[in-house]
Structure formats: C-alpha cells, structure tokens
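Quick heads-up: it's one chain on its own, the form predicted alone, in structure tokens.
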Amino acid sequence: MSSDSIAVAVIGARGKLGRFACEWFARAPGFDLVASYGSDVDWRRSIADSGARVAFEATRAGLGFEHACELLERGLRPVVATSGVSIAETTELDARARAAQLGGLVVPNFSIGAWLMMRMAEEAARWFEGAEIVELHHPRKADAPSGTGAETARRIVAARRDAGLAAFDPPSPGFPARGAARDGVPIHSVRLPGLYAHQEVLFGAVGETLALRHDMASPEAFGPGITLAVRYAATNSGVQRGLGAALERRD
C-alpha cells in the first residue's frame, strides 16, 4: 500500500455498482481496495480492522443511513451510494460525523453529467410554470422512482423556494398515470430491457418547453465521480450531500 493512497472498503460488492466500484478502485491510481463485502458477509465484525479509511456503501435502497451510522461508529468515513437517505438523515449523519471528527458524503448519482443536469434543472425551475421527470432504467433496478429522480425533484422545489417562488401545482389526485409526485413534481419510472440509466426533465411555460436529458450507457460514467467523492470524503469534516461538494473542491 502506498503511503499516499486511500484505503477503501466496498460494502455491497456483489451488486452492480459495488462490483464496478471494486474494479475501479483496483485499477485507479491513488486507491487501495483493502476489503470487499457481499451481502452474505457481516462486514460489521471486521471492517474496523481492515485498514480502510473510507467505506463505499452500495447495498440496498433504504439501508444507507443505518449503514453510515454504523460506519461512523467504527471510525470510518462513509460514501453512501445507496438511495433513500433523506435530507433529515443526512443532517443527522453530519452531526454524528462532526462529533466523531470524521467526514463523509451522500451521493444520489456519481455521474458528472447527471450532476450538471440537476444544476441546470435548478436554474430552469425559476423560469417555468411546471416540470415533470421521466427516469428510465434497466428492469433489475429495484427502487422507483430512482434516487436521481427524487433528488432532482427535491432540488427543483428547493430552487423555487430559495427564489421566493410558489411551488408547482401537483397533479390532480386519482390519476396514477400522471406519475408519482415527489415534492409536487411528477416522476414517471420506466423499466425496460435495453436501457441502462437515463433521465429527462421537462419544463413547460406558455408557448414553449425545455427538455434536459442525460443518458448513461455503462457504469464507466460513474468512475470519475467516485474518484472525486472518495477523495473528498477522506479529508472533509461532516457529511455533505451530492457530488457537487466534491466537484466544487477539486484540487
């Protein structure tokens, strides 16, 4: 192990993202993959002794907060890739990390392109009268809407609130075909063979529409973002949310 490298453990190493993360850390300069855990291994027993400084958590939707708390208790810095960590839970993780003089990051999507799409959606949200999200993934994706779709909706609503604007009118109840409303923004989830990870954010105003679309063909698109996120989590204080925290502190 190089003295300058970051020792990383991967939890959820047999899942799609976890497998890719293991491959990425094995070949990316500046990282040492010191441990990997599948769902059949109780990582809690040995991860503190693995030598890992950062834990990349990529298990099952809804478990990210619980696992991040346990990692902080064991002195590791979590990078949570699992969807379902709420804003309130991120705030709680931040407080726990600061009390333990640790850091970490909660990342709904590691793609730099997806981050740019969300940033552009925040800007557009201030100028249009309505928005809807269509997210499309392979049929093996368990959660719907996706973490990226839910995060995009949250950021759209927050951008309007910060600008002093009213929330978008939610779709009328009783029409499920209009999508599942998250923070008042309808999200439509598509799961089909042949897809990997795609999202379109549609904005509408009188006489015009704006479409923002991001397409991923393979997990390779996550690699640069994973690198930035783990490097950031290795040294930051507290737990931040979103890849933007790491992108804005590039060095």
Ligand SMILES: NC(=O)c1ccc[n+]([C@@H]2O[C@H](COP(=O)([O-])OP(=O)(O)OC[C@H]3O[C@@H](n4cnc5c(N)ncnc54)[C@H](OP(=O)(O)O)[C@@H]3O)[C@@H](O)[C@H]2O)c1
The other form holds:
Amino acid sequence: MSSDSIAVAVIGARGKLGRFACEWFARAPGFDLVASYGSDVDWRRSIADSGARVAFEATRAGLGFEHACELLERGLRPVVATSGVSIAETTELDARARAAQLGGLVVPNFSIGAWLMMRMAEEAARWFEGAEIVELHHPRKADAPSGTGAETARRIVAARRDAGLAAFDPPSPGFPARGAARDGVPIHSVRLPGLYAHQEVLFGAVGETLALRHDMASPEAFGPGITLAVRYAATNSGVQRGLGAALERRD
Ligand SMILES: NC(=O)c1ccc[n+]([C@@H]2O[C@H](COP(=O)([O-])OP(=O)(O)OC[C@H]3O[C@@H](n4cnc5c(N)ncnc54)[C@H](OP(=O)(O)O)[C@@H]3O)[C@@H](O)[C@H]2O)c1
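Okay, that was the form predicted alone. Show me the form predicted together with this ligand next.
Below: every chain and molecule of the assembly, starting with the one above.
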C-alpha cells in the first residue's frame, strides 16, 4: 500500500455495481482495495480491522442508511451508492459523522453527466409549467422508479420551493399510465433489453418544451465520480448528498 493512497473496502462486492467498483479501485491510481464483501460474509465482524478508511456500500435498496450508521460506529467513512437513503436519513448521517469527526457521501448516481442533468433540471424547474421524467433501464433493474428518477423529481420540487414558486400540478389520480408521481412530478419507467441506463427530463410551457437527456452505455461512466466521492469522503467531515460537494472541491 502506498502511503498516500486511500484504503477502501467494498460491501456488496458481487453485485453489478460492487464488482465494477472493485475493478475500478484495483486499476485507478490512488486507491488500495483492502477488503471486499459479498452477502455471504458478515462484514461487520472484520471491516474495522481491514485497514479500510472508506467503505463503498452497494447492496440492496433500503439498506444504505443502516449500513452507513454501522460503518460510522466502526470508524469508517461511508460512500453510499445504494438507492433509497432519504433526505432525513442523510441529515441523520451527517450529524453522526460530525460527532465522530468522520466524512461520507450519499450518491444516488456517480455519473457526472447524470449529475449535470439533475443540476440543469433544477435550473429549468423555475421557468416551466410542468415536468415529467422518463427513465429507461435494462430489465434486470430491481427498483422502479430508479433512484436517479426519484432524486431528479425531488430536486425539481425543491428548486421550485426554494424559488418561492408553487409546485407543479400532479397528474390526475386514477390513471396509472400517467406515471408514478414522485413529489408531484410523474416518472415513467421503461425496462427493455438493449437499454443500459437512460433518462429524459421533459419540461413544458406554453408554446415550447425542453428535453434534457442523459445516456449511459456502461458502468465506466461511474468511475470518475467514484474516484471523486471516495476522495471527498476520505478527507472531509460530515455526510453530504450527491456528487456536487465532491465535484466542487475537485483538485
Ligand atoms: N449510486 C449509483 O450510481 C448507483 C448505480 C447503480 C446502482 N445503484 C444502486 O446500488 C445498489 C446495488 O446495485 P447493483 O446493480 O449492484 O445491484 P445487484 O447487482 O443486485 O447487487 C447487489 C449486491 O448486494 C448484495 N447484498 C444484498 N444484501 C447485502 C447485505 N446485507 N450485505 C452485503 N451484501 C449484500 C447482493 O448479494 P447477493 O447477490 O449474494 O444477494 C448483491 O451482490 C442498488 O440499490 C442500486 O439501485 C446505484
């Protein structure tokens, strides 16, 4: 292990994202992959002795908060990839991390392109009269709507609230084909062979529409964001949400 590299453990190492993260930490400069755990091993027993400073958590939607709390208790800095960590849970993690003088990050999507799409959607949210999200993924994806779709809807709603604007009108109830309305913004989930990970955010106003589209062709798109997130978690205090904090301190 080189003295200035970051020692990392991966939890959920046999899943699609966990496998990619292990490969990434093995080949990207500045990291030492010191431990990797599948679901057959109880990582809680040995992770504190692994030498890891940061734990990359990529398991099953709903487990991210609990795992991050357990990691902080063991002195590790969590980077939570797993979907489903709420805003309230992120706030709670931030308080726990600060009390323990540790850092971490909750990242609903490691792709920098996806991050930019969400930032642009926040900007557009102030200027249009409605928004809908279409997210398209491979058929093996476990959740619907996707974590990125839900996070985009949440950010659109928050941007309007922060600007003092009324929420968009939600779709009329009783018409499932109008999508699953998250925070009043309908999300349409498409699952088909041939797709990887794609999202379109559509905004409408009288006489015009704006479409923001992001397409991912492979998990390679997560690599640079994973690097920035782990570096951020290794050296900062508190737990932030999204790639923004890590991108802004890029050096
Ligand atoms: N933030 C991002 O950019 C991003 C990108 C892609 C995916 N995700 C999210 O990351 C999570 C994983 O995605 P994925 O595509 O890798 O899913 P996946 O292929 O289903 O892998 C999940 C892995 O987690 C393991 N696991 C489940 N419970 C566990 C536990 N209690 N302890 C340790 N390991 C456990 C599973 O092991 P078994 O197979 O043995 O059950 C499986 O190998 C999902 O929530 C997904 O939505 C986030």
